[in-house]
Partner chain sequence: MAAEPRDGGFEKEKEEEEAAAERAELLRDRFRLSVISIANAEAEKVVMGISEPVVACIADLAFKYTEQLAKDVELFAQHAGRKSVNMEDVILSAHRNDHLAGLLRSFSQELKGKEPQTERKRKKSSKSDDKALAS
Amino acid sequence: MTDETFDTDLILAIFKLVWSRRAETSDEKDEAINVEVGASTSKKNRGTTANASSLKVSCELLRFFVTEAVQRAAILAEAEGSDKIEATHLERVLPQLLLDF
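For the sequence shown above, give one chain's structure in the form predicted alone.
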């Protein structure tokens, strides 16, 4: 049995969205502060990318995280006598899950 993982294109799209939002907020801060004098740095002009192996590892880490969250929420739901996992079950297990990861 093979475990399915997240699509690397989906994860890359999510990463790019986060990177672009961070770049926008950092540009706004730079405009407000304008501390840097002279030519712009090459780091500032470079786009952020991810190689194939880092995307695969990120997909696996996300798969493990989601699987663990669902398993812990299922245990909690079962202990409460429920046969369905609800959002409240996930909300209750996420703080400890985040500390464990």
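Given the form predicted alone, state the structure of the form predicted in complex with its partner chain.
If you are looking for partners or other molecules, they are not here, because only the chain is given.
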């Protein structure tokens, strides 16, 4: 039962990328006041992290997203008698998928 899933390190790396981007944009607003450009002190103060189990649950959530997309599109493809999932199938399941996630 080797279910494919995402790597927690990869997900953490992506999270950190997003978090530092967000810290940067709010830092830019502060920079007008701060003279030092190299100061990453505000970033360090934000320093959001995630614990191991939250990463595992995140991986599971993302895995669901992918499998749901495939499963829903597959149902549509099958209903139309096709044996291959095509863009037209994904297109039609996308609205509901995005609403559900």
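For the two forms, the rigid core is made up of the largest set of C-alpha atoms that agree within 1.5 Å on superposition. If you're wondering where the values come from, they're calculated on a predicted model, not measured in any experiment. Numbering follows the first chain given and starts at 1.
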Exercise. Aligning on the rigid core, do we see the C-alpha of A77 shift 2 angstroms or more between these two forms?
Worked result: yes
Exercise. Would you say T88 moves its Cα by 2 Å or more between these two forms, aligning on the core?
Worked result: yes
